[in-house]
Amino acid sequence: MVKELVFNYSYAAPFVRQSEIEMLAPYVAEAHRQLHEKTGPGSSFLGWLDLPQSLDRAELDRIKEAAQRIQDQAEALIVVGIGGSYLGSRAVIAALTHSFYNLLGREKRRTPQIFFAGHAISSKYLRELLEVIGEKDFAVNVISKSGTTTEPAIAFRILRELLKERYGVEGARERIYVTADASSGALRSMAEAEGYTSFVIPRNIGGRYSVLTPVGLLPIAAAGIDLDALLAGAAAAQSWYSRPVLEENGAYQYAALRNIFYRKGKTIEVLVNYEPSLYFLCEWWKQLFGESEGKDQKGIFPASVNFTTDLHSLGQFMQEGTRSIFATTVWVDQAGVDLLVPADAKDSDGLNYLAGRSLSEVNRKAFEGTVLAHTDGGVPNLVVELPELSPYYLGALLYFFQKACALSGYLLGVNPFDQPGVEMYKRNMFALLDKPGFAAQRAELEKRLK
């Protein structure tokens, strides 16, 4: 039986009155109207809103065919991109595959190793990635609307040359998969000139909302993950979170509570997980909310912790540090195969009270104990519960956060679909590197650096 995700804010009850939530209902309704009628700020970037149900099935079939080709021809796939061009697929692959996926033998893994490049300007990282690739057959999926973003463009140039050296021009052509703008940009021009297999980044979807487009779907499919189930979960969530009434919409409740806490001085939100495989989901979430809301001198700072690991470090700050934090936990009821704690005749470690109990049970009690402790310590806690860690429910969770982020941005009074501040560092870097057209700024920047 299919269940909805559960949004539970009962642990936040000591910090917010129900009347505060109800008073936001008219503003939520107006934000909902602007989103669905496409009349609000950034309305030209709302293609993700109905994407799960409107995705072109022919394009989906092409993605699956390309993924099968990658699986047949390559021992490794290198995904080249930065920000939204790689975080979505990395989050899904990490969450839904074996924790040690790349270390498994091909007979168990059955699909290519998946590596990521172009998300940093680190010669150490890229050189060591090339060492790991070694003599393996590999393919590249490069993702960029423009093709000129510095980090992925450098990585792709290096990898493209390696492909040509190893396989020749024709062989390289068969192993390069491009995801770019439909008709403009350097990467699209290169794809057409060289005859690379290519897919389109929809112009009406920003990078951080693009995980369910070819941007994310091709690497996810290459890793052997069920795209139909992932998209079905997102489509279900599209239906669940299209309800305009606040009390019937968990995503809207989450957005409303975030804004209530922000107005009370809770300016940092910590996303909590209890499964190491959700680490990159948190990284994706941080970009989604940070880039969407952090503007006009406003916004909630998105951070994340990995429990129970970080309970032995950051847990102290959350418990007794400055009261500027609220927490949101992503909890998975069934995360996978379970283990039991064995009995020990000597009980030298004092753990026999746990003998015969599952690690899932112990983990849940750690979660429950932490939520209660942090609540007592003055930290509001929100919880998003998934019945299981599966493609269906992960697809639903991705849509939950996207919808909540868009509505939260409108409640905050910002455009959640632009990112003007991201361009500032690029302009400075281009000037300092002597890029043509930036000479005028270089002298002033170098003076400031002395």
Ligand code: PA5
Second form
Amino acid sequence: MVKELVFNYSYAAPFVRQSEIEMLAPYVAEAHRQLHEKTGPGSSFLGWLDLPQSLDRAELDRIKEAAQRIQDQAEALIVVGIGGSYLGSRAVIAALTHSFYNLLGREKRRTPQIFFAGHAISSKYLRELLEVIGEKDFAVNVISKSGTTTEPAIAFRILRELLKERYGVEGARERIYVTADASSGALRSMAEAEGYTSFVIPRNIGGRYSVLTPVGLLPIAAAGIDLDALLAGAAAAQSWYSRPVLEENGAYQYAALRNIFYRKGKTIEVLVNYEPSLYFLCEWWKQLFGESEGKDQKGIFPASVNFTTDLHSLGQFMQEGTRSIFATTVWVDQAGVDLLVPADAKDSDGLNYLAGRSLSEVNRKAFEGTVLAHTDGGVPNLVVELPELSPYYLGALLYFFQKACALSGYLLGVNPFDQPGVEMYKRNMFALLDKPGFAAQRAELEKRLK
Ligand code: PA5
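If the structure you just shared is the form predicted on its own, then what does the corresponding form predicted together with this ligand look like?
Full complex below, order starting with the chain above.
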């Protein structure tokens, strides 16, 4: 039988009274109403809300066909994008493929190596990526909703030239896959003019909520991940987290507790994982919550740690540093195969007390020990538990966080679907680079740099 995700806030009991949670119930109900009736701030960006259940099946088939073509034609796929046009697919692929996916032989891997570009402006990164690509057959999926973002545009220009050099204009066309807005932006115009295979990012879905659109789905499918299972999990979560009542809705409970902690001075939330393959899930989550809530001089700063690795670096600060942190752990019961600690006749390392026990058990005890230590140290701990690390439950988890984030933004009194602050650096960078139309600010900015 399919289990639901478990949102467990029992460890946070010393930091919050049940009555505080109950007092938020009417506000949660109102936020729920605004979300579902599409009357709250940013309501023209709620396309993600029903997406898992309403996704156009014909479009899904096109995505699968394109993924199959990429698998047949390329040894490597380079996914070009940044922010919401990049983090979702990276998170899902990292979570659900082999930890050393790109290093496996093709026979074992079966699907192309997946590389990412256009998420930084680094010559070193791009040059070295091209070195790794070498003579390999490769394809490119360039993703940009605005179609004008500088980082992916630069990477795409370089890769496009390389594709043309290697395969000619027609060959390049066959290896370029565009994911962009339906009609606006340079990328869409280019796709139309050049005849690239292209996919549409629905206008009513913002970047950080777009992982279950072609933005995320094409690279995820090219990596051989079961899209139907991912979407089935998200669709199940859509039902679970549409329940209007706080006590029946784990995503709303999570949002409510975040709000309570924030008002008690816990201004930093640390998302914790105990599984290295969830590193990029945390990066995705940071963008989701950071861009959605950090505005109007408000918001919880989203950070993340990878335990037990970071128990040996940031663990000290979390345990005893400034008391402004609460933690949320994404716990996965089974992340795949398990290893047992072997016995050793000499026991010279003193580890025989663990002989025959699984690494999962040791990891679980590390998690439990940490939660209890944090609680003693004044750090409230919330836990989201997945029965297994599978496409189904990852799909459910993505939806859980999206729904919680939207509701949390409404409880905070911000528009969780815009990102006005992201434009500031761009304007300055364009002026400093002499981009046409930005010259007026240049002199003033340069004076400030000296
Ligand atoms: O969530 C967002 O809206 C942003 O992070 C965008 O996804 C990011 O800036 C990339 O934008 P675009 O897809 O227009 O290139």
